Amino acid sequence: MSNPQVVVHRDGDLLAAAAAARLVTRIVDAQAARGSASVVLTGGRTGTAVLEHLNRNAARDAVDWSRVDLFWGDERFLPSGHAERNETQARAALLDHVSVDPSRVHVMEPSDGKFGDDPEAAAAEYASLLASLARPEDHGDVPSFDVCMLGVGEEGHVASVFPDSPAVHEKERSVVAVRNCPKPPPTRVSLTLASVRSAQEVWLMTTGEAKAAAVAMALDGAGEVQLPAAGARGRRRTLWLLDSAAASAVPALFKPPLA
């Protein structure tokens, strides 16, 4: 696994915007390598943020969105279109406006999808989902992700891995159903650290100073099950994108000029 980096934006509408003309490039390079890329989204503000810059950043139109798999690190167990869904924000924030595969877009199933009020199953089934779509150089039951992009909470917390929870303590499964979530909505569908560390690229993305501390403990060796985004570890690289006031706490041995 790889070491955190941490880069430093002056605000979050600065840290959004330049996390969109990051992953234009990372995308697009993997495309000119492979053919394809792959991308895990992420939910909340921040993530949302990135997929609105990204719809209007003129770079936008140099990936061939019809070559890219995209994935979700966790979903609300909601219906489908619901506003709180990461799918339906998603989708208004971007893939509304390219032109995506919908076989490439994989979502998690709704609380009034094919499997009804049943998490677990929409969790292996999005399981089984990724385990057909894995190849044999991935090692292992989930496809090396390009890019998986992940909020942090303020207790630490990623996708829907919360601390001391059994999500966090989960070795064998790449995907997970989570009851009696902390944060409403109570039940989601999430992704386990395992899944997470199969990505080449994690980047943990947050501001605010209610996080400040978070990211200080995250960064300066907290073991996961007490503060998962410690976890939350690249192959190939980690990069934490922060603005200042989720920064204020970092560790000096990690804190960048401001960018």
Ligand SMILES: O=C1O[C@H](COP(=O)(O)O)[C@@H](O)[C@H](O)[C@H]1O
Given for the second form:
Amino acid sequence: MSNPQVVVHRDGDLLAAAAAARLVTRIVDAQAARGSASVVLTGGRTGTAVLEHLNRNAARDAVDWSRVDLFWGDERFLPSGHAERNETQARAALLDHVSVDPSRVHVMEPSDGKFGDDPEAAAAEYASLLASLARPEDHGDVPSFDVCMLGVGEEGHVASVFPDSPAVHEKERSVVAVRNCPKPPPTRVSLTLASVRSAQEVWLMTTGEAKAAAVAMALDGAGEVQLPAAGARGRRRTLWLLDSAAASAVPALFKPPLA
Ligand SMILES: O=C1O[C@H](COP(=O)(O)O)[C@@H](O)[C@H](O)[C@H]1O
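With the form predicted on its own already on screen, would you show the form predicted together with this ligand?
Next comes the full complex, and the chain you just saw is listed first.
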């Protein structure tokens, strides 16, 4: 597992633009090396802003979108097309505007989908999907995603893994249903931290003063049960992409030396 690196941008808009550019490069490189790329999308304001920037960036068309597998780190368990679903927001921000292969857009089932109001069944199906796509070299039942993007909550949640919740204690399943979530909506489906750690690169992206304490604690050695973001690490790279407000309490160790 990799140690965290921190990149600070002046403000949230610049962070989103820079992360979008970084994502294009990562996907293009993976496609050049292997023919395809796999990306885990995140919900939330920063994750959606990254996709909006990507959609406006001319470099968007350097990607062959038909050869990208898209997954979600978590989903709000709501009816299909609901404005608060992470899928709905990602489609509006980017996916409706590029030539994705629908069979490679791996959504988590909605609450009016084939399992009805059964988030446990939706989670189990997503776990089976991940297992079916994992290759022997992934050494487990989850693919080694090229990039897993995550937002970070004020209390340190990532995906829908909240502090001291059943999801953060989960040791067997790769995808879980989340009930009684402290942030609305209360029912969700989420990758576990172990699944996040299957990714080659994990990018934790967040902005604003309200996130500064959680960011600082995660980087300063907090445990993942109290602060799930601390347990989100990539196999090869863990990047914290922050604006200056979210980075305001980052320990000095992570600040680049002055030139
Ligand atoms: O509810 C969620 O929130 C987090 C963080 O969102 P933000 O708006 O504070 O950036 C997000 O990462 C997660 O995917 C989403 O379901």
